[in-house]
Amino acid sequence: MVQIVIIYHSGYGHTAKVAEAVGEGARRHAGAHVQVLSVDALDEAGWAALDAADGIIFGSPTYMGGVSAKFKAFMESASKRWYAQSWKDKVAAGFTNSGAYSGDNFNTLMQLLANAMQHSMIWVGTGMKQPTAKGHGPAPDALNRLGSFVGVATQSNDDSPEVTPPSGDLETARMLGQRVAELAARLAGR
């Protein structure tokens, strides 16, 4: 059985919705044991799950062009694991949600990637091309609607998490979760 942990912060519920979608996707891989954890409720059992994971998927909203302060605090609280290289060779990936179509979400994904690289993890991108559309932008149900390769970028209008982010963004998140679970299982020989 491959162990996948999604660790995220969500200020208004949109990133939590994306985290759940990532978890749903990881569960598409037969034999995956998936935990979705919020940094707000991270306890010793959560840290143990992160340490035992074959793959960790990091998620944060994009606030002011980077990860949220609470997610940054989580990253810094993992410094003993960085020092010991406890997460070395685990599969890693990331996702973010922004209010604007860009919102500088690439910077957030790069922060997540740099954190994973410092832990000597193996980063996995979306593995998806961007959608193409003539004369207008991609529809809300388009996969990889925002055209991100390094990680999943989702966008939420200023509305409740019940209606945003759109279906294509959530399916893109599910596909990332599935990809990470499959690659982690392959690397673990399971």
Contents of the next structure:
4 protein chains.
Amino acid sequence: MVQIVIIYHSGYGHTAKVAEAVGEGARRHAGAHVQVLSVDALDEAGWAALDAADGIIFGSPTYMGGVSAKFKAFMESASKRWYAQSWKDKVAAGFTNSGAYSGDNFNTLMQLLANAMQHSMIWVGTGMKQPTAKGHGPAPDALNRLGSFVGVATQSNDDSPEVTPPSGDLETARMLGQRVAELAARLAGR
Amino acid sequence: MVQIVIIYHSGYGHTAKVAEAVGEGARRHAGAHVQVLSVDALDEAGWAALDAADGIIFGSPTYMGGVSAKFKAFMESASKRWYAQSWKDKVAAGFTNSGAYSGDNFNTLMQLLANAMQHSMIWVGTGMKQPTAKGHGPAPDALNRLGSFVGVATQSNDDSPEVTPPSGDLETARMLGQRVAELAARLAGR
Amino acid sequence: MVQIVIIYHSGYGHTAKVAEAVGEGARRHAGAHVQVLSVDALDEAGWAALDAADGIIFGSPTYMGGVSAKFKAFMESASKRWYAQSWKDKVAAGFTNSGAYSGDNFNTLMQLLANAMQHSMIWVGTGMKQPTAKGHGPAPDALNRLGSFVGVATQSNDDSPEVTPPSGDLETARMLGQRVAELAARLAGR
Amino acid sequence: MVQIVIIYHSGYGHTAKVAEAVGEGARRHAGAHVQVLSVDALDEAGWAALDAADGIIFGSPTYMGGVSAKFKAFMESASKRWYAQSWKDKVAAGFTNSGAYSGDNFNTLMQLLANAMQHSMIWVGTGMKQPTAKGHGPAPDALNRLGSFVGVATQSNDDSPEVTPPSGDLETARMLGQRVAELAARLAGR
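Okay, that is the form predicted on its own; can I get the form predicted in complex with another copy of the chain now?
Okay, now the whole complex, with that chain kicking things off.
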């Protein structure tokens, strides 16, 4: 059974919603065991899940052009794992949510990626092209609406997580979860 | 009289249109002398204009996640100026156009910035926040529609440069030109 | 009198030492008023100094490929200033210290830069080329020993701040401070 | 038999030497079929090899803070493959050579990575930590001498490719080739 952990920080609930979607997508892979964990409630069992995972998907809102301080604190608290390189060759991926279409979300994904590379993990991105842009931009249900490749970028309006980010962004997140689970299963020979 | 040069590459005309808008904006600054030059037709007079400029604004489409090869070739052809550091302390800024909202346009802007930093230039960004996002995203006439800060990012639909990128993106480009002209004039004591 | 503030985080003292060097360099500019502040002890007077500054120089160690969580927390605590754009057109620069020559220090500098661009600040980099590399690499007293341009990158060995980073790195830091003070004075008409 | 292609550009021979080392490392994997191709001589057979490859390793010198124009032209000439996503799920990795320790080599690697992500490839980095830094820096035979993780960064002195980059950098390059071959073989079930 392939083990997938989504570890995220969310300030206002939008990134949490995306994290849940990533988890749903990972569960589409038959036999996947999936946990969605917040850095705000990461306990010993959570760390054990991370250590046992075949794939870890990192998620942070984009705050002031980068990962949130809370998520960065998590990254630093994993430095013993980095020192021991105990996450080496696990599959890694990332996602971020921002209020703007760009909003430097690429920079956030690059930070998630750079951290994973220091851990010697194997990185997978969105795995899909952007939609064709016409009129007032891609519809809210378009896959990879923002056109992000290093990881999933979702955009939420100035509204509650119940209504934003839109359905296309969430389905894109699900597909990332599924992609990671499938690749991790292949690599683990499961 | 402050001297501003916009140097760009455009494959299909969209980035050229943005370059012209940047130039229009620079001309809003009273007394500015502005030239808009394509890397495809850069001659000795063009190089002389670059060397004499108080501010240079670099523009490239985003192709495969970065500056176009043609624009990069221009960057490399300026390496003698880099070696002599003869562009040191000129004002620099950048813009890019992509087909997707994100499309790794941040990465393109970072390449323009990194190059300018090797030349020891002084960098100014968009100088404005992103619009508030509601409904189906910022309107086509919104300023800084994509929410880009390191430089201006415009997005063009799969259509001709006559109709895309939209008016807000072009006005954002004009404001970048004006911002660079004003700062360059201040620094030059003009 | 031009006002310069260096705001930094340091975990083990190396980045603090670099911050002090940046401050020394800024003081080389006649009439500069310079404060070197740690994010660990940032009080109301410190925030007032930041708000009154003509130039702000940001410094963070590179931890796990990016700015430290503590420095990022400072960046986020400045978000009201971002919202009001009250730091707009201040001069900005950055520095980082890492244990490796590369160590993803470029990524840290990009985060400092991206944040400054969201504040609509004006960015200056190192302003000097790398030294010529021969034999076992540039000497410890070489200026811009690592060859960094977006900001100053220093490298410290696995030793105490009393002996590392080396003298060339510290002088490079001083020159960044001086460069920022001079530019800020010019822009402020002082 | 796992198929690995190294595709590179080299202006003065240093990056070519690194490319050959990457190829030697890939051949350490029993049964690997490895080709080392220059973008300057890429013919139909070369493109066919790229299309048939299980893993592609991209290499460019760092010129003016990014991939060389010639390598970027190759990246753009692969855009039909991108459009068809025909390189999806191939293993990808990257390397660069620069004259400085940092020299914005991280930025070059990020461009190689961003391009690979647009192709929906799977990225592996160096897979090793940096050496401990003491005295005048890591010895010329140190593995991952520069401390680069997204890809291999080598540094060459102002001397001929016969003597630079040093042995440690070349062995690091070999280990990247081997790492890619092993992962590609696992993924291909070979």
